[in-house]
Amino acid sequence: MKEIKKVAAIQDLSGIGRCSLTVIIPVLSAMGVQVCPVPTAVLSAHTGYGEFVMHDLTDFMMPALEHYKKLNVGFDCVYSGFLASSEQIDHCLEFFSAFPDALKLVDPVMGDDGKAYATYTPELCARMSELVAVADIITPNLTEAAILLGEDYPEGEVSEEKMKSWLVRLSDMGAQKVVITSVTLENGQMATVGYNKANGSFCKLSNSLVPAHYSGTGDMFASVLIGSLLNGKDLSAAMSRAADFTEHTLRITYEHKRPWTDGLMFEGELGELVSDNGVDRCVRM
């Protein structure tokens, strides 16, 4: 049997509204990959409901550091997404400092569509360019990519030439690889964009256009990435995975008609994850 790989998981967790760790700890567990949740708030519906009862774990987050340490547990990748405020930043810190070895993803869970999140305050979002510097990878979207590099969000299409520029500006603040998700190319292409440092490699990957958003779906991008990744899969191979589960699981719930609140409805798919038979779509830029 091979090795578990373990996860830490410093997420919120929303009780109505698929997100977060509602969605990171069963894709990652359908991968084989452990979940060790480190939950940054408790919300009774995630903030895309407008009205919801949050509290904030800040206070837990240093004490659950400190035990693990105790504890001499080992993670293969620390994994940040939603943060509820700037100390949280500090903490995410201390915990990519304690774990080297492990693999470092920083989802910069910032806004969407143009806009910042309602509980993203300016000083938590000119921050989030600290976890970005010790990062090996990064997932944000158009929105968070705009936001950390300090452009405007562009509206309608964009050039690969663009998409590349911004890519290496994002990596040149630390990660080693960098993807874009939610990207409007020339002819209206929707893709996820792709680099690595590395090896100085940019690819992209077209994606079905579904006319819906729906929460959680860069949580779950981000999940199968990983999951990919720590399985022995490229970045390419891993994105493509990523992006077709992705689609898969928001073509469904498209055809279902549900709210975009409720999420991608993924729980009767999970066993496309089990099997390994992912193809990568990638191509060069």
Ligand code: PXL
Contents of the next structure:
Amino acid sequence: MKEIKKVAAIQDLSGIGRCSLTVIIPVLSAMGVQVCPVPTAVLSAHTGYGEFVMHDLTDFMMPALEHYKKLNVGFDCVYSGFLASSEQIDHCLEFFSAFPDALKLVDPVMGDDGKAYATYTPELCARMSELVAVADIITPNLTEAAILLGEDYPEGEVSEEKMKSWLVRLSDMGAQKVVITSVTLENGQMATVGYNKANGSFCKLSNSLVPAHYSGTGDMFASVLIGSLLNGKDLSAAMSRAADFTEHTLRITYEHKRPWTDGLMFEGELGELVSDNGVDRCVRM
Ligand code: PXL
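For comparison with the form predicted on its own, please write out the form predicted together with the named molecule.
So here's everything in the complex, that chain up top.
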């Protein structure tokens, strides 16, 4: 029997509006990967609803880690995402250092469409670079990449040259592999761009634009990326699989005219993730 890989997912649990753990658990399970949630907060609904109830679980994280150490559990990947307080940065750092052999993926969740999320304080955003410094791979969207680099959010189309320079600068902050999502390149298509410092290669992937935005899209992308990497794909093949499945679910959601807060209608599509198919469509930049 194939070995089942384990991911510690340091993320929130939001009851309504598919994002974070309600996306990560089903997606990675469909890809044959076990998710061990380390909830950072429990919310009635994600912060995009404007009104929500949130229970911060900062005090839960270290006792949970101590328990895992006592149990001697190993993780193949430690994946951090939505955090509820700047103290949780310290706790994530403890998780990363407790499992040195695990793939360290930091999704520096902070905002989208040029704006920070409601609960993200300037202090929390400033400290996100501490996680980026210890990561193997990071997956910011364009907004988060701009925040990490202290740049203005680029409205409209951006040049490949600018994205290459941002990828290198982000990688200089720590991670060997950097992927930036939600980039509009000069051809007007929705692009994902990646950099692998180990061999100095850049790649890009274009997807046709779905003219809408939905919550949890970044969580979908990062989950499929992790599942693909843990199933043995390389960075460009994993980016392709993640971007193509994300586009597929975006399109279905758009056709059903769902409100953006509902997130992606992926449940009927999970079967597509079970088989290990997908074509590497990345091209060199
Ligand atoms: O998908 C990012 C995300 C995760 N978790 C919560 C959020 C958001 C974005 O709004 O509010 C609670």
